[in-house]
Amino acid sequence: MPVEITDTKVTLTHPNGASVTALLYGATVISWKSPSEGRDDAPPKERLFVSSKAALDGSKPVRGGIPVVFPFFGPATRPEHSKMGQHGFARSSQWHYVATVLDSDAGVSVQLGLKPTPEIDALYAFPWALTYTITLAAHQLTTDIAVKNTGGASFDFQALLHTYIAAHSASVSVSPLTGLTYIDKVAGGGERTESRELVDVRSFTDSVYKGAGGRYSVRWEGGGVDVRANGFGDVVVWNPNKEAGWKIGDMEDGGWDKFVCVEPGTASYWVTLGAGEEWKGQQVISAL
């Protein structure tokens, strides 16, 4: 199955019809469209959600796809994290093609590294090493971070895949949170119990769920997938909604309409990765 690669940015595609691409500039996968499973007879759908302003020529982090969070989750609150910008630094850094380690009937997969540079060294001083691969299958569409310590002392790290998913916001829901802790940031930051069994996103949503199963139906009007994640032990489920849509520059009109955003991370903790080790973090969505 073909995989090509450019200056810019990496193409999959699968005999079905199934196709992903992904930007070098951040890693970030900007579509991913597969047909539902069974129905490999229909076009491929886009799965993914990328507004019409978002920038795609790596002056800044894309709004939509799946951006790449690492080493922390929203503002900077630590101060070696200070000369950092919302997210940190690998969705807003030029990423480099290392491998392409599968090409058979079940996918296409291809890795991608990131290192430290003069430019990362001056903003982050831990030694480290990213890899982060694309598995492009049927009716499914993996992605795997791995994180490595390389140097001598142990060091704090958050990540989270920024999942903004193609759904028509105003049905969608998100399941089984039911019971678990949640961080409501709408709110000010504090904790609740989430009371609903189909958590939907019609008004301004940002919730971090601790401790959450690691698998999510999303579910709306006309279409559905389904996500699994391992390694991650949060999900943040997030729609602006107009409220707060309208505020956000490269977002286009409505275009909260047109997304949930269901993203696996540490959220709400810190790993503490030692020296030598590594961290692995998955995510697995399947077209339904």
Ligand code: TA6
The other form holds:
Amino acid sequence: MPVEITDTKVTLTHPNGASVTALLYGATVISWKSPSEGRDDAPPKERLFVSSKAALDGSKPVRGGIPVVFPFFGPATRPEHSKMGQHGFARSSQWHYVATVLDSDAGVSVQLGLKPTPEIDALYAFPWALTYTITLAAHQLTTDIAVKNTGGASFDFQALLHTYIAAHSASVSVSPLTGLTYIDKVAGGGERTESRELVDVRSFTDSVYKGAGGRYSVRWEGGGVDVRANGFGDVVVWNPNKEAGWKIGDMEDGGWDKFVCVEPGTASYWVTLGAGEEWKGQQVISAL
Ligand code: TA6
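Just the form predicted alone so far, so send over the form predicted in complex with 6-O-phosphono-beta-D-tagatofuranose.
Everything in the complex follows now, all chains and molecules, and the chain you saw is the first one.
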């Protein structure tokens, strides 16, 4: 199964027409096209949202797709992160192609890597190494992030996959999140308990669900995906709606009507990685 590698991106294709493209900038998946389960006769559909005003030239993080968040989520809250912008450096750094790790009937998979550079060291001087494995199967996209502590002392980090699912946001629902405690960032960061069976984003939503189960159904009129997360204890649900969306410079007008972010991550807690240890997080999205 073809793997195409250029200076700026990698593209994987599947015999059923499915494909995935990731920029080496930020290791950001910017396109995943897939037929629906059991509908290989139909043309593959784009499953991720990328704003038409997104920068794809490496000048800034991509507004869409799957930005990789590391070593912290949200605004910096710790002194050791104070030199960095929101969501850390991984989504705005140049990754490199490491290897094609799978090329079989089951799927095709490539590994990308990111290591400290003098520029990153100036922002964040810890002994880390990242690998990111992107796997395309007939109706599934899997992304695995691994964080390695290459030094002699432990450090704390957060990681998250900021996935922009292409969806009709007015009718979208995310479940099961009922009964979970969540941090409501729209309401200033207070904690609430989710009572809804189906969480919608009909109003400005920016919620960090703690201790979420790792299995999420995302449904909307005419479509849906299932998301499975391993190693990520939380899930963030975000849609700025018009209320906040019009203020985002690289968000196309009305873009908020076309996606919901469902983001597996360690958003409300820190992972402590001991010397020589490696942590892994995985997201599996199935096209329905
Ligand atoms: O994951 C949700 C969130 O943290 C929101 O608070 C919002 O800021 C969004 O990410 C987008 O962040 P960005 O830095 O890409 O503009």
